[in-house]
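The chain below stands alone and is given in structure tokens; this is the form predicted alone.
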Amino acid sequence: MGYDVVVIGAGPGGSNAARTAAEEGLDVLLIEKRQEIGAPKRCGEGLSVGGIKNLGLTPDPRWAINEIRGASVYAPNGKRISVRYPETIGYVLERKIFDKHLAMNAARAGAKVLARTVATGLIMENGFVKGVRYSRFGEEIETEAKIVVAADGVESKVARWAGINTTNKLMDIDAGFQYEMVVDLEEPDMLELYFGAKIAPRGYVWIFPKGEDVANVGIGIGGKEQGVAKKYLDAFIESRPDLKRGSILEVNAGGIPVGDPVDKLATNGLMIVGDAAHQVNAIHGGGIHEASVAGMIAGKVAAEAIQEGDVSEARLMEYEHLWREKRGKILHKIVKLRQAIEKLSDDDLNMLAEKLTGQDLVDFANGKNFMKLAKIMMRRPRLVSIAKGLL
């Protein structure tokens, strides 16, 4: 038995890049190895509202948990810099029921899905991915594919197993540790953001509300710094009585790929997408929204491609292209912004943060107005070289 394209895992790259294909008429199949789709979860479960709507879903409330108005930044000495919209600009997510939605969405469309069933090799032929070797509940199994999509997340090894290097320098990964916590929330509507080398070196903690008591307590530190992410998370809570009282629900921990796309999306039969790919926000750690769009580009490319008899990686280039012109441009510009913070001093951050507003730093996160922060790094001397790095 043959499918069109096989998808190797159901996060929201894959299941939507199922879809996607499904929906363009193709016979799809989407193995996902964890035995319960969605968890566990690595994420802070955060997405936008403008991203729900690139994914042309309506926010449920099985799923989109808590709206979000905003976001208060801390700065090393503790100056706070807020933003708060009069509407809801995102949710906090229950990934949990969210991916399993974009599963049962792809399923829906026609795809089929098969939850702890393990990807074990790929069936090359010629140069070219011909098929996918799999084993479910100890039966090993092999099926042609037409194309197959590697949607197997930051420790990816489909992508390898086609001879493209998905692997992350040391310097471009994060080490991430996060408790769903009970504890009190003054402000359950706004997402908190912590930095500070002393708390979270090259990276930050979040609380992420779930509700008016409930949160994603969490930390990203750099791949490179001493310490595990743990042990910074640990302390900054018991320096915090409000969440010190609090209660852990859950423990989740990954890493989170924070440098460049890898540098080939495509080959002979094969796509790369989410974070198997590196298509992350090197600055806040999102991927929820990068990956989905890229399924969803992939789905797309598959189907004409299978409609042309054409996989070649040459035809399947398009789908990179659409992506880079659509989300890698972007993402290559925030990649910079995250190298430039990573060299600045808590004073540095000091001073930023008595010179930024919130919308600023939105703007920054998404891309947007670095020309703004390159001007007020130059007025230091030794930043200048880092400030034109942004430019």
Contents of the next structure:
Amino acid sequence: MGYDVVVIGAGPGGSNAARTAAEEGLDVLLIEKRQEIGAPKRCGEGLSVGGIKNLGLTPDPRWAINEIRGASVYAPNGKRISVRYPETIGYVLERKIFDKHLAMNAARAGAKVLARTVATGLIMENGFVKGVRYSRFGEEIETEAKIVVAADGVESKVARWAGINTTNKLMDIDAGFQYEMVVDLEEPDMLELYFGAKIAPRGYVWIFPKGEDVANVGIGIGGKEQGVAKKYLDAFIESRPDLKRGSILEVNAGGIPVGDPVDKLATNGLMIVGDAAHQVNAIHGGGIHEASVAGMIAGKVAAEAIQEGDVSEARLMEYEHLWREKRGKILHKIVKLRQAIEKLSDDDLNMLAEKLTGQDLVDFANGKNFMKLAKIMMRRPRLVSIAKGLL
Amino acid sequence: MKGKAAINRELCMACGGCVGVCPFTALELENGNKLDLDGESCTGCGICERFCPVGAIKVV
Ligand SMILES: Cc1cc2nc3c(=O)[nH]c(=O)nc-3n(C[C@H](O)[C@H](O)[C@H](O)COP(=O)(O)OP(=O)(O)OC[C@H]3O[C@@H](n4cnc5c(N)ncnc54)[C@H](O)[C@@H]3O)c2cc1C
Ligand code: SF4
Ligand code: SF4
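Right, the form predicted alone is done; let's see the coordinates for the form predicted in complex with the partner chain.
Now the full complex is given, and it begins with the chain already shown.
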């Protein structure tokens, strides 16, 4: 038995690819190796209102559990820059429910979804991916597929089997660690982010509220940094009596790919989406929206390619071209911004905190208005060459 | 002489990050919840150790 498309990995990337392909009338199989889709989470669970809209969803209180109206960013010296909007600008999600919901939508669109089913290899013929080997409760199964979508996340193997190197370089991945905590929160509708080489080298600590008194308290540090992310987060919590008193409901960890995407996003009979392709916003580490958008584009291209009877790399590269237009260009700018910021000392960051507004920071994280940042940096001779990298 | 990676199961969160940084495909997250090392492929390069958010994998 064969399918038009087999999607491997039921995260946001895979579920959206499977849903879109099924909506286009294709025969789709979506397999997920975990026994429970979406759990345990590897995520701070923040998603913007615009992001939810781009996925064609309306916020549902079952998974969009806390409204966010702004953010406070703390410089290494403690100086706070805040931005608060009158309206809701984002949500903190319950990802185990959200991810399951996305997989349900794929199933409802007609895809066959199978949890606890592990892809173990690809069937290759004359340089084309022709199908998938997978295993369910010890049973080894082979199925043909016209196209395979590798949506297998940060631990991606599928694309490697097809000869595309998706290994993350230590320079280009963050090590993440997080506690979901019951804590006292002053502003449950504001995200908090803390910067500083002592707090989180080449990264930040976040507090993302999930309700009045529950929050994801997490950290991402540069993968190349000496020292263990957990120790930095524990030290931060130790320094804060309000957090120290808190309780821990869940412990999460994970890698966040924050470099440029892999060399190519498609080969004969295969497309790569989401964390597997390193499609993440390099500044805030958000990848739910990026994986989903990429998945939807891949699902559409799969349908067209199959209809035309051409699943060659040349045909499937349309996915990469469309993705670059829609997201890749902006994400590349954001990678450049990250590379610039990583070179700044705490003293530089403190200086910037005096000159920037909260809105500026939101703009930068969305790849906009770099000119303002570059101009301020240009005033410090040591930062001139770094600032030029932004332009 | 370099050793091989060793997983400390008391600490490992099965987060899969090390699988994504290992250049030799020596690591695998079985069913998404158990980390496995293929000792044959491991070169002892130590990249996984540098990455791990909890210090659960070390070259020994
Ligand atoms: C600590 C941390 C905090 C984060 N915070 C945020 C945040 O606040 N907001 C945000 O937008 N993003 C955040 N991210 C990033 C976000 O979680 C990811 O970018 C997103 O989940 C990527 O989606 P995906 O579909 O590409 O991969 P995933 O969600 O990782 O899904 C991949 C799936 O593939 C499965 N799989 C792998 N191999 C196989 C196989 N061989 N067979 C079958 N199935 C397989 C895996 O089990 C997994 O379920 C965070 C990440 C981390 C680590
Ligand atoms: S990075 Fe560390 S915690 Fe995560 S799976 Fe590897 S050894 Fe375990
Ligand atoms: S030591 Fe190197 S080769 Fe061995 S598991 Fe770790 S990263 Fe892979």
